[in-house]
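Next up is one chain by itself, shown in structure tokens, the form predicted alone.
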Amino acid sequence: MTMRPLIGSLLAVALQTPAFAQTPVPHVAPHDTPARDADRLAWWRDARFGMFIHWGPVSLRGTEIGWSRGKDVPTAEYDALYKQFSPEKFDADQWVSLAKSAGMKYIVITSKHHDGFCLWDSRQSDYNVMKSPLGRDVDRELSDACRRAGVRFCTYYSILDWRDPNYPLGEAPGGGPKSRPDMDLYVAGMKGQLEELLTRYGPIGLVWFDGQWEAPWSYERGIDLEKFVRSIQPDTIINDRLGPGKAGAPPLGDYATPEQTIGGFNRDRPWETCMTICQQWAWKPGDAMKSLRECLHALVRCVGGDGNLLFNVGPMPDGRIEDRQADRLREMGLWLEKYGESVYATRGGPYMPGANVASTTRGKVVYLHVLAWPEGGLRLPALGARIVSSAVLTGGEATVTQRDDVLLLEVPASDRDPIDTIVKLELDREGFGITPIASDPVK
């Protein structure tokens, strides 16, 4: 798990209503200008959909990566799992091919999670994949496969490391202090590992930091780490988990990271929901998987809120992504092949996501995603622009009536898509220039 133990009961709510509400904060990074930040983020905003991969020797036990060390799996046993790690069916090209089939534009791999195991050939630590029976540099093979396929390779890196003797805290969350830690020496080793990742594997689309919340870390260390990454790859995007927040100080990193819940509408602070296709981040046998409806609604609500979706899979011990998960992702990809124009390179709004509707916009076009139909059709607040034409991308006909205070939308029941009815509206002005509007139905 990326940040804290999953509260399963929140998932159903998260998939139905926007639960992440962040007060819009103008993004003033400590390292760059807003214009430079926008240029760096351009490809990522257009991509909208990426694959998160949580994987390592822990897959042999089917427990959670990092968090089960010393809890579900005894520490010594957990730390020795790498000696059995021989995923003979690992094929980076197959992973990347699946991501492309799903319509995903970037991949983030857990190069080092909280347990400290490295999926690359690190000279800073012997606790790495080259010392396992696999004996192959996973990051190398995945970055090369991404480059061949035109997918952005990105890396996840945990700031904390419960195994490293120099990191002050140990074992698992709440673990006690170690006997002779040295935080400065630990940070030097961490920078050494990051330098390896940022210099050996080509351009890194983004660095997805995590594990920043424990007491040994600080906001000031986060600023230093951000500057260090920029000094090697200035165009790399960095998420916000560089350090704890600090009152009166600007947020760290380029974007916010709501976890296992859909971000609220926010055009000021870029954001990306990270969410699992099942329940656990790492592979778990028989783990409950989300329906296609849940998956697509998560994507549409994220994009409608002007955010991205980083959707997680956990490969099995043999290196394959489960057939059922792969099939679900391909279903999403087939949907995006038909309706991707309403997702890629769009911005959220002007209607903010609500119980029934999400919307996206590009140029003079607004895409209304109707996720649930109220009785008598949809009655939305007036759009503030003249509708020139309309069409139903998912098939059928729509009746659109425009009044001073309300927009009436009706699609015959036989033409309504059971997951998402998409109505394309062409306007007489740019959709992004319209002040965001609540999508609560008008009585």
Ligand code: JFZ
Given for the second form:
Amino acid sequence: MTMRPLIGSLLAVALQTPAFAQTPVPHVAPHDTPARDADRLAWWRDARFGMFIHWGPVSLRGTEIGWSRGKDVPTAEYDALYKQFSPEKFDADQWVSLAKSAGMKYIVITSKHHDGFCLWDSRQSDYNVMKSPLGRDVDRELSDACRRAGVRFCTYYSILDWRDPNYPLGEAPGGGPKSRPDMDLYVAGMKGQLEELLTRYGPIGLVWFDGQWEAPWSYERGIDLEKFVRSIQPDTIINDRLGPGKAGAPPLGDYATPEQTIGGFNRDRPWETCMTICQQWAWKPGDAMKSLRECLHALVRCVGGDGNLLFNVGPMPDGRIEDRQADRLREMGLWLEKYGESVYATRGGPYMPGANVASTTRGKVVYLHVLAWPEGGLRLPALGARIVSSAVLTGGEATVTQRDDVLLLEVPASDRDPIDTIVKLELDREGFGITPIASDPVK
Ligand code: JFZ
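We have the form predicted alone; now please give the form predicted together with this ligand.
Below, the chain from earlier opens the complete complex, with every other chain and molecule after it.
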């Protein structure tokens, strides 16, 4: 079963005529004015923290989605898993409730990963969840649950498709080039699927493209895809994985996507680290899971760098998110309930993340996140602003002095939080206006 191209292309194939003239997609500049771009990203910048969900029939095997096809799991076996996919405990409201209790403001689900399986009722391809024993539209239920809860629904979509015969490449030993690929038909089918996702599931917060790196795809195709998405939902945010980069050409999409690593401090190009709470993107029994310290430090270092964190869970084959992952997320949510003012709707800096410190700012407030304490207290380069007052959000007292060009921060050991001591500084000016400062300790 391959993706059915748009009707026009089918007619063209049937009539052996040049591709049937599709309704021209209105030209929409991929990047509007900077103000328009900033407006589109505003909710996302303030949100700072999202849930990534990698799920599909592969959860039945506990191996990696897409990448284990034709490797850990023989291709034919992998592609037949959907016939056993019956996650009877799938409850979208439970997933959304967990995301909210974690303090996550948006959810991105793998509507279609590299293996081509669709988690929605796609008319373009029968290889979809409606043909599995579950027989329910996961994107429908999740998007509705998100809307009920005030969480943004977002979709991951893989440009490559190692299963679809029209996509030239496959990812499997011996699965190499397909016998009769047709990229034009493939792209027509892809646009048909994106049109389904962008017209039937309400406002889409963002489209998280992926699978843009293989030879059949190009920067130019990425530009075309960005225009296509914007022509349907101009307010949808799009990440940078629309296509490979191109020397001398502007980056694609609205933001960069460092993967499994904290992005560098950058206030100009928006960015979001995507990271797994365990090791694997899709569920794996017994997979090593990050400690609360690792999870919170990832979040604080992202926001301190003026970026977002898209944190991934992999639901089990029965549809549940395993308890230990859910518990870790709830621990993060409890921390955010107490200290979220130092994360949400802040910008990174003025101290750039370093070994011991990250910082965020909003208005005339700067939040110092002290993640480790050097001997003798913390000595940072001076802020170049007067400190009107200070308080330790995590409890206790701090002594903050600025002399010459050194800011000295002392908090008694008994008042230091083992994960993150947050010191709130009120300044005499906007923190965002202070030139970013390296936070390496000053002698
Ligand atoms: C991609 C996916 O392949 C991965 O499964 C997951 O969805 C992640 C969020 O995004 O990660 C990649 C992308 C490219 C390579 C490896 C992993 N690569 O080129 O080797």
